[in-house]
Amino acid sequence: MRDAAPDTARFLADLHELRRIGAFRTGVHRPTYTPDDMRSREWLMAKMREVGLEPEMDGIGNVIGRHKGPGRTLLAGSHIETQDEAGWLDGALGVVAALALAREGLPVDVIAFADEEGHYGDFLGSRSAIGLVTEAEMDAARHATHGKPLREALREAGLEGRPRLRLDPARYEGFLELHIEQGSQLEAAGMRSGPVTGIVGVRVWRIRALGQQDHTGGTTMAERKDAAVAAMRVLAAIDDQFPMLAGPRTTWTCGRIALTPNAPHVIAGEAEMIFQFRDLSEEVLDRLEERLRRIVQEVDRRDRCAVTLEPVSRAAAAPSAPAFHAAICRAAERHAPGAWAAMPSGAIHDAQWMARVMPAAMLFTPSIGGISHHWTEDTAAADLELSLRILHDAAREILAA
């Protein structure tokens, strides 16, 4: 390893040279197995090359880059396909950051994990790279937009027939990721670094109302079965009942509402919502969860209408790993004294996967306006430069313990 610091200049011109595939106005589309998604997975793989590293491509799109020397590596990365005309650093930061550390001879390998933003299916690539996907998953998996079956896409991709990559985790001493922040927090309290506590866990519920389709005009008040009242009877009893179990991070989102039919003159016959909430301790996630079960159910007896509760997904909560963590911590009071702040992530992350079966930290970095998810998502050149000089020390602390 040298000693010198990292190359915050090459670290710049790597992630703009990047952008530059797919670009889209400020930001970049480069959606899950496009072709501009694989071009971008080959100019990762030919820049490992250059920094000495072995380059592997998966079957489900995965990339990676080994470091050749013996001993045990630290593993870094996030990903680099990105959602639909968005930024040009959520995920890349990540992986050309550990090139960048690469670069600089520790001994890391980079990865770029497959469909983090979930175009095929629930973390794809670093779910595949610990086994807990499926061939059957692989099978039934379509895109979540226009249904395309992910075989179909890998083959299109050229991935078809290719193994898919196995993480050994007794290879690595752990995980790091750099991320941007996604959200205001350090921009507002004025602050240039954010260790990451840990990844809020998260679960996804389905809520159903089942009424009566009927006319709206012929149909009196006291006859009605309408779903769509049942539906937001149980959201505004989670808007007043939430606030007194939740903790200070504690965020909820009913991000979608169907009604069937869904015309103006026809009372809804069913209605649908998708509802979340995410908090980074597991008993304020069951204390929310019985607290949700128990609305629904109060609804459910007490309206026309049936209403029913389904689990869709859940994923836990993940701390980061205490020694990494303080590893962090004292490298971004060294290059940015008294301006940064530990604070969990509300969104989730490739970490999230890689933390069960191999210790994990995570490090954020300022978004200009809390913007992501969005062309015009931006951080400023020496907050990234801050953020890799915080990741470099602390990679170089973690190897040397």
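Positions refer to the first chain, counted from 1. Nothing here was measured: the structure is a model prediction, and the numbers come from that model. Compared with the form predicted together with another copy of the chain:
- Of the listed residues Leu176, Arg30, Leu154, Ala317, only Ala317 lies at a hinge between rigid parts moving between these two forms; the rest are more than 12 positions from any hinge.
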Contents of the next structure:
There are 2 protein chains.
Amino acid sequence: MRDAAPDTARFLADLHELRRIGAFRTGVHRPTYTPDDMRSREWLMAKMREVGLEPEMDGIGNVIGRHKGPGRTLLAGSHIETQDEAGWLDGALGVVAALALAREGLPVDVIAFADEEGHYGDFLGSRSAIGLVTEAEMDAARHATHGKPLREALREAGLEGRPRLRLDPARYEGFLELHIEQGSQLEAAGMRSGPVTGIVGVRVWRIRALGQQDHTGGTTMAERKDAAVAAMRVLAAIDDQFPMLAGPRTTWTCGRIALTPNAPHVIAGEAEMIFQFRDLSEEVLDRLEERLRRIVQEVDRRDRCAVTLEPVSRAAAAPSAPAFHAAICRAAERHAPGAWAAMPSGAIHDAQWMARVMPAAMLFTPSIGGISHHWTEDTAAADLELSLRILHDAAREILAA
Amino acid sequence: MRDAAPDTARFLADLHELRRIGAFRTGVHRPTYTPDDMRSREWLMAKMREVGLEPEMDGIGNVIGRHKGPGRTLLAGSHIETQDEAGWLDGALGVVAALALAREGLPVDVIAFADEEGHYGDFLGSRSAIGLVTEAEMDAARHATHGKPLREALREAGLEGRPRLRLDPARYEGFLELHIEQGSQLEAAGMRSGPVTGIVGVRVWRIRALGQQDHTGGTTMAERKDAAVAAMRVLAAIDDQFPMLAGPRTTWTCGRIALTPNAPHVIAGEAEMIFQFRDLSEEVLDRLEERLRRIVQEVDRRDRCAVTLEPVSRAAAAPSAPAFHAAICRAAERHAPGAWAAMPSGAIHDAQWMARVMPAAMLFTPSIGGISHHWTEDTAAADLELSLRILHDAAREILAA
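One more: the block was the form predicted alone; return the form predicted together with another copy of the chain.
And the full complex, kicking off with our chain again.
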């Protein structure tokens, strides 16, 4: 093992080298399985070889570089493809930082999970690596916007027929993922680093109100069954009651409302809302779910519309492994005394899936202006360097334990 | 003048004859200026000649049949084109009933206003007939769905270059319009006829909330500017406060909500709602407008989103001419004692425009199941006959006064 200070210059140089593949303005455009995405995976494998790892790309595009020495290792990484015309650090940061750990001689397997950005599915790479993606799911998967089948994209990328990686939890002490914050909380608080307490659980619901489509002029208030009003009453009750039940970091959102027919002079016959809430505590999530059920039941009972609640998806909260999180916090305090703040991740990351089979933890580094999923996404070079120092320090402590 | 009992058999026969032009299942399909619509106008002109009127079609498709005798006359009618695949009585009833009045020898001008159904504009025929449609409006008017210019449609219909009718209020005692109810209030109350107290005023508004589009996971409740929440708070305040300010027949509706980007995992950056309220009393409408302004102002002030209110359109209430309405009520009581109920019209009709230049009143006849704008629209034959008897009786009384 070399000196305790990692080579931040090489780390930054690697990031800038990777940034040139699929460059778009100051960001990058490397959607999953496109030629530029595949070039970046090849680039990564070459880098892995260079730092002494044994690289391999699997049948879904996951790239892993295995440490050659004996004994247990740490798994570290993130993803390498991007959203369309997006930022240069989202995903790339965690992969290149993992590479830097390996370069320092730490027993680390470096991984770039495929399609974290969801072009073809829901965390296909990380879920596949822990056995959660069936062949049937792969047969059915299609590109979210243009509809190309996943199988076709894999064939074009030269991945058809390759076996898919299955991680062996017994090989690993655990998983570490460095990622940009994609929010502005660290920046707003004047903090330079954010050890992640865990990844929130998310419960997504479809709330539907069924009323009666009618002319807005001819139907009296006493007669009408206005689905928009029933939907609004559900949202108003949530707005009123959730603050008293929520934890300090709970979020809840209705991002989608669809009225039918959604015409100015027609009473809505149907309203559909997608509603979600997120928290690190399953207890808080359970409490909110119970209240949501009661609210929907109550509006259904009182209103002339039928109101129903249907689960759309549910992701369990993944608290960071306590020992890993503590090591990251100590490292943050050593390298940025008083300038770090532990925080939950409101967004889901590959680490949430790794947490199902091994101890896992994440570290956030600030995003300038909180911007992400846009080519203007950026992080100060000094913060990038700091994030590597903290990650390196924490990894050493975890491996030494 | 002939006997006081109008020829209901001929009246029904005329309605069924007209029904065959553009027949669609049990309804009709005669959109404005289509060949079937023009055939129905020609049919009407022939019928007008037959009952002794002098027919004329003007440059926007209005058909008027003028009484040949001297002195003042009553104007009566409605419209003859239909919504797509719609009912056989909506509009046609009022025109054919007016024809029946003329057949009885009453001094009546019969009119079929063009495009009441709004295929190319907003009450083009009746507004044109009182001088409210400029050449510039005609140049700009296009079909609501396929976008064909009004001028092109008029050329194809052979109406290009014809002068447009301008009604002379001095010629008329006033205007009478018989129409189907297009609602279920008469039917629900077991009533067979509905003298119309007036046509409600309508005020339509655009309410916009401007927030900040953000990821639903990364943005805390304290940071977010959720336009959907601001919009919902406006609607909730309306839902809470309007009942205490409204009249017994006031209606209010938000039929259209558009969130941007309207995606499940994105906090809405913008919300736009179209909101309207209707009442026969301008005083009630003023009261609701004032409250709406306060609600929007208050949400704008308290919420982190900017909320604005913008008028979209405003139609003044048109109470029926008291003497006409009284004559219709007396006739209803004579022909259907205890089985009629005076009611406002929640929908706008050509009569609202006529009311600007002459006394005007309407009579509703029940719609089976309240259905309209659909080919299954229908009214019992006995109710149709009754409606003609009441209209005829009222017209005689008005003309005798």
